[in-house]
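Okay, so here's just one chain, in structure tokens, the form predicted on its own.
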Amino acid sequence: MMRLIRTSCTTLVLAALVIPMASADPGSRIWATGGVTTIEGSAGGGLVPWAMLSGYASDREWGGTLALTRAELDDFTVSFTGVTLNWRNRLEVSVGRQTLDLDTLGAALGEDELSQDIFGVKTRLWGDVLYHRYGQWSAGLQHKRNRTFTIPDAVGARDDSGTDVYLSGSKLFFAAVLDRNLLANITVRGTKANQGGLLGFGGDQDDGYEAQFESSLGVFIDRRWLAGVEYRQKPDNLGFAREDDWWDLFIAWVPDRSLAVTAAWVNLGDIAGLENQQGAYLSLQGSF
């Protein structure tokens, strides 16, 4: 019940922060061409950054977005805050806090949460996602930082930073799935990242990079409605716990260019011996 009251609560708080942005002009790109932000703070779903870049800004415009992202899982809470800048659809520069809520180890380990800082660029390197043969392609990197690094030490993570770079490549299929058009993304990571960085990075198994497939599939119902799937895979560091492959089911509503409401159910796997992590994700963003 006290779940259920805080999530409720935490949804009137995004709800006014990033619904009033939705009076602003933010930009002349065709609707939903900028995705939604993921967890880390890219354009993208809400777990694989996509090659298109946040907002609405054409070649000749700035803008941005403000995100705020909450997942309730069985053990764990996760949460994001995180604006973007987009600068003439070429350039997308983003910053963000991400949040690990111990709810049940909390008590045993003597901290309520693990958080991280995440600085992140995005180029678009050639293409377009609607009218190019091949879709568009777009490289990013993410530079993490842990703000604790006590538990991450503890379990056997190496470094309190580290950066991921990505690649990643998407495409609009007009009228591929029952007349309904098809958006496909495919991302590939170069990361030593324990889950998501949040625990560090690099461990006491492997302290290399290693590249990690992404990829989304989304059917566009109508312009407002985007329903789809996402998976990620994931490196496995540290030997004190297994790490698996993340995964969502999403649908997010587009009502209007300023903003996107996200909601999904999201399985992250084990995470620090505790099995089988989902739940019920949410995210708002305003665009401007």
Given for the second form:
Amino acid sequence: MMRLIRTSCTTLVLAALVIPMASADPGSRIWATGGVTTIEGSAGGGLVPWAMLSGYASDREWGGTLALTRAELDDFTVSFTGVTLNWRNRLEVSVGRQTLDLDTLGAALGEDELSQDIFGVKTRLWGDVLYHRYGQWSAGLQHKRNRTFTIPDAVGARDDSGTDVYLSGSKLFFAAVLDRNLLANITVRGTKANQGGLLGFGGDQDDGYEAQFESSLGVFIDRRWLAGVEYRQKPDNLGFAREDDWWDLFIAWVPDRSLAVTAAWVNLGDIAGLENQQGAYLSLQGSF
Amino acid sequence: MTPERFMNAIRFTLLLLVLGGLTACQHPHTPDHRDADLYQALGERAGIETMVENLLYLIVEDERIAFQFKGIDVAHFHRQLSDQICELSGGPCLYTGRKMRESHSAMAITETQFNALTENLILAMEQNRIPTGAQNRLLALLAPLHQDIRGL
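Alongside the form predicted on its own that was just displayed, please also present the structure of the form predicted together with the partner chain.
First the chain shown before, then all remaining chains and molecules of the complex.
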């Protein structure tokens, strides 16, 4: 917990540097409609990408985001640092680095962390999350490259890189629950990734693409506060340990277009044989 | 499928059902007393007129859209928009202006401009201390106008 607080302080300092830069003109889309940054860099919630593109660029604008995220689980720490660009609310490009610190296993395995770089693109195919009856639909790719492959290789992963393909739909229902706006998202992802790719791609049990469903549901308490739940199915390709689905409960504070702070309780299930990994999640996003 | 994964699939299906159910329940209320409540919450005719006035001040200072309103008859525009919101919210008014698609057809309104107007409307409602729920209900009634206003 102390570490989370220290991380929070570090990120706040970084945010203090980012925000003045970001505050210029982050774009014209309505507050919070860029979502926040997922642990894979695409705009969305924390674990699940949404159909909205990052930041606030509308059809005549450029924009983007910077994000820092950390989740302290029982035996691991997940962190992510990433940047996105949004061109005219049509194309989102993201680059980021994701790390899993092996807090408990590190000494035994002789490695401190698992890490990967993630390059993402997402395009808005059709519609609008606020104004269209059938919401907004987007398609995306996430190309992931392991930076260290010794451990994934040892546990049976087939590849040190992989590409996820996904289709997302998002819609805001105005005044849907006690006159509060409800944001619903659904994503179907084709993936070979083990633990999101941190344990490589494909495995001894299964080396093919599998379709996985992901979803999230959030309620805007007012235009600055969004609280909700996310769920993400995952494949189970490696024989050495079972892989579980992920879920979280989140609350995001979006005081204005330049800043978003997300706190969550995440449950990533069993990871590498260590059971029921859960903990606190904190993410900061600046938009420009 | 292991029991845990089976349970996860069940949980996911439940989430989907909730999502689907909420989608299906989107238009359960016909424009009756619920919308008349909205008219009250907006402060009736006087409240709506003040809100539209606030909106006009915000528009004039917004370089993204101010030019689209140059040369309009402000009093006429104010009355018509007030009529429209009054009628939409269940108040005793009648909007007699042109259809949205027709009145905006020559303006080539971009998404950026549409978003700017939405933002200013929300700020105008906040200035008028309209409760969040009433703001959302009015936005629910106005959002479907997007396609016509943008000429899509």
